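Next up: just one chain, as C-alpha cells, the form predicted alone.
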Amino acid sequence: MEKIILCIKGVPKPGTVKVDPKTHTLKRESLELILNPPDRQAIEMTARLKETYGFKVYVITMGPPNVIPLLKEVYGIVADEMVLLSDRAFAGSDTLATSYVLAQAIKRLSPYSLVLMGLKSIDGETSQVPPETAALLELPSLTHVKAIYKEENSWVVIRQTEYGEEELEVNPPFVASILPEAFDYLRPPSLKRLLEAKVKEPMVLAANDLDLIPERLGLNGSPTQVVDVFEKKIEIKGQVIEGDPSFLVEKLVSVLEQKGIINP
C-alpha cells in the first residue's frame, strides 16, 4: 500500500504565548497548543487522496509531549499511525534544523509516495520548512498546491501562482505544501476514531533513534538567530463618566473630539 507522510505542527493558542528571555524562544512545554490552521488544508487533502487511492497515512510532528493530543486529533480524521519527534536537543530549532530532523525521520519511514504539509505556520510565517525538507530529501518541492490527482502512472499537481494556475506532471515521491484556500470544507474528526485514539500512543523518536548530527540540532544547528523577542503587553484604561443623560452626551462628544475620533 502506498504511503502519505503528513506533517503537522502545534502552535501556541493566541493569547497564551510565553517567551524564554534567555534563549529568545517560545516556552512550548507550558504552552496551550492548537493545530496550526494552515495544516488543516493538508489534512483535508490527505483525507481526499486516501478516500480515492487507499493510502496508508502517517502523521508526524516535532515537539514536546503536550503536542500528542493534536496527533490524536489528526488520527481521528485521517491518520493510521502517529509519530512524535521529541528530544530536548530539538529545542530552539529554526526552520533549517526542524527540516533536518523531519527529513531524517521521513527517511526512516521510507518508502512513501507523498509528503504533505501546510503552506506555513502561523507562529513563523516563513513557508520555509516544506521546500527545505524537500531539498534535504532530494525530492521535488511543490508549493501553493490546490489539487493532486493520479493520471496513469504519474501524478498531476495543480498549484496557484501569482498569475493563475500551473499544472505539473510529477513522479513520486515529492513534497507538497497545500494552499490555505484549497478547500472550503474541512472535515471534523470521527467520534469513533477519537475513541480509538484514546488508547493508542504515538511512536516516539528521539535524536539517538534517528542518528542525528548534534551540531545540526536546536539552537546550535540554527543559522537564524533571534536578537530580541518580547511578550506584547496590552494595557486598557477605562474612564467612567457619571451624570445626567444630557451631561453624559456632551462629555462623551468632548472626549471623542479630544481623541480625534470625531471632528468638532
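Residue numbers count along the first chain shown, from 1. Rigid core here is just the name for the largest C-alpha set that superposes within 1.5 Å across the two forms. This one's a predicted model, so the numbers in the text were calculated from it and none came from an experiment. What changes on going to the form predicted in complex with its partner chain:
Fitting the two forms on the rigid core leaves the C-alpha of T52 displaced by under 2 angstroms between the two forms. N208 is not among the residues whose C-alpha shifts by 2 Å or more between the two forms once the rigid core is aligned; its shift stays under 2 Å.
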Contents of the next structure:
Amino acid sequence: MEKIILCIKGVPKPGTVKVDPKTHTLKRESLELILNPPDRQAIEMTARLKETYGFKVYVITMGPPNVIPLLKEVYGIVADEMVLLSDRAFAGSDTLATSYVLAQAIKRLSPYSLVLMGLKSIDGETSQVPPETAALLELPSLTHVKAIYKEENSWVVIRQTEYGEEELEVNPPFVASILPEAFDYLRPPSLKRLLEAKVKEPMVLAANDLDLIPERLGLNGSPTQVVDVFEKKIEIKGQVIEGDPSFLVEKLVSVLEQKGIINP
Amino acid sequence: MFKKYRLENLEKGNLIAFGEVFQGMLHPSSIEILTPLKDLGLKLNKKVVLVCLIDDVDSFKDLELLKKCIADEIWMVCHQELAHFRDDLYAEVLVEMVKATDPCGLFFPATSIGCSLAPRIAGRLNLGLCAHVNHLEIEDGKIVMTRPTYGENIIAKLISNTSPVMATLSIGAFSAIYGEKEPKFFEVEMPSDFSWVSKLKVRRFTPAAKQPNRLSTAKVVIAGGRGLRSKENFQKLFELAEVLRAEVGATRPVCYEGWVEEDRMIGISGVTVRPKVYIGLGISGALQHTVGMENSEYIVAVNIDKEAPLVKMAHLGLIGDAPKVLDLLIKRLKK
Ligand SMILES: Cc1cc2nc3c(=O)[nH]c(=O)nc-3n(C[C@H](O)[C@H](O)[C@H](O)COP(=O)(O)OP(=O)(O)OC[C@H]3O[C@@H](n4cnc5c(N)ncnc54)[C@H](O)[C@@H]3O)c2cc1C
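One more: the block was the form predicted alone; return the form predicted in complex with its partner chain.
Once more the chain from above appears, this time first in line as the rest of the complex follows.
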C-alpha cells in the first residue's frame, strides 16, 4: 500500500515557555506540549487522502518522550504507525539540523508517496522545515497547499498564496506543507483507535538507529547560533487616562482631530 | 538589452538579495531589503546585488523601479521556464549562482515565496537560515541578525556559521530608499548544461480576487487583539476603518482564531507598519507584535490593564473596555 508520512510537532503551550539561560534554547523537557495548531490541517488532509485512496499513514515527530501522547492522538485520528525520533543529541537543533534528522528517518521509511506537514509551527514561525526536508530528500516541495488529488495520470496540487491560486501537476513522491486555512475542521479521533493506542507504543529511533553524521546534530550541528539575548526595555512614552468609556472616546477624538485624521 | 555575462564570470563574494518577481511585477519588499544590505555592504566593502528570475525582459513591468534602487548591480536570469515561480527550479538556479559566485550573504523578503525558496536552498547547500530577521548589523566582521524570540520581551542575536549567511527579512521592517546612481544591469547566462526542468507543472493560475491590503503604507492603522473578545466585535474595526480611511491590523492569536485573515497580522511574523496614528484595542503588546508597530508616529492603546506593555509604550493609554470604546467611537464619528 502507498504510504503517507505525516510529520507533526509538539509545541509549548502558549504562555508556558521557558528559555534556558545558558544555551538560549527552549527548555523542552519541562514543558507542557500541545499539538502544533497548523499541523491540524495536515492531519485532516491526510485523513481525507487516506479515505479516498487508502494510504497507509506513518505519523512521525522529533522530540522528547513527552510528545508520545500527541502521536497517540494522531494515531486515534488517522495513523497506522507511530515513529518518535528522540535522542539527547537532537536537543537544540535549528531548522536545518531538524530537517536532516527528519529526512534521514523518512528515507528509512521508503518507499512512500507523500510527506505532509503543517505550514509552520507556532513556536518558531519559520515555515522552513518542510522545504529544507524536501531539499535534503531531493524531492519537489510545495508550500501553502490547500488541496491534493489524483487524476488519471498525475497528482494535482492546489496552493494558495497572496498572489492567487495555482494548480500544479506533480508526481509523487513530494513534500507538501498544508495551508492553515485549508480546512476549519479536524475530525475527532475514533474511540476504538484511541483504546488501541493506549497499548500501542511508537517505534522510537535514536541517533544510533539512523544513518546520521554526529557533527550535524543538535545545538552543535546547527549552523545558526544564538550569540546574545537581551531584554528590551519598554520606553514609557505618554499619558495614561482612566475614566468611563465616553470620556475616553472624547479624548481619542480630540487626538484624531489634532493629528488631522478627522475634521473637527 | 543588458550586457550578458556568463555565470562564472560574474564578480564573487557579494551580498545577494532575492528580487521577487511574480507575473512581471517586483514585490516591494525586494526593494526594502536592499536598505540594510547597502549598510552592510559599506561596512564590509561588498557589493549589493539584486537577483531577479524572469521569463523575458519585455514582460517585466518594473524596470524603472529597478533603475532607481540602491543595489550596485542587478542580475537578471531570463528563461522561459522561469515564467512562473516553481520552488525546485528557482532554487536550483540560485544554488548554481551561489556555487559559482560564492556570495557572503543571501537574503530574501519573508513573503510566501521567500519563505518557500530560501529553505529549499539552505537544505540543498546545508546552510544555516534565520527567519523573519528585522535588524542586521556587523560585529567583529560578522553579520549579526536580530529577531524577537520566545518569552516576553526578549530579543535574540544570531549568527550563521556557514557561508553565505542566509536569512528571510521581515516584511516592512525596512524602509525602501532610492539612490542617484543607476545600478549596473547584467543578464546572467547560466551554464549550457544547466537543466531547466522542474518536477512541478503549472496548469492554471487564478489571480487573487481581492486586492492586497495596504497595511504597510497606511497612514492610520487600527489593530485589534484578543481583548476585543469576539469575531463580531473585531469586524466592527472595519466600520471604523472606513470612517478614518484606515487599515485594519491584528495580533497573531486573533488571526489564528479566524477572526480575520492572516495577511492583517502585524509583527515579526506578519507585516511592519509605520502609520501616523496606530490605535491598538485589546492588545497586550508582546514584543513579537510591537516590533511591527513601534515606529508608528503616535500610538494609542485601549486596554483594561494599566500594566499592559502596549499601554506603557503608548503616547496615549486609555484604560477601559475595548469593545465598548469601539462602539462609542463609531457612533460618535458617524454623528
Ligand atoms: C515565534 C512567535 C512569533 C510571533 N509572531 C507574532 C506576530 O507577528 N504578531 C503578533 O501579534 N503576535 C505574534 N506572536 C504572539 C505574541 O507573542 C502574543 O502572544 C500576541 O501578540 C498577543 O496577542 P493579543 O495582544 O491579542 O493577546 P493577549 O496577549 O492575550 O492580550 C490581550 C489583551 O487584551 C486585554 N483585554 C482583555 N479584555 C479586554 C477588554 N474587555 N478591553 C480591553 N482590553 C482587554 C488584556 O488586558 C490583554 O492585555 C508570536 C509568538 C511567537 C512565539
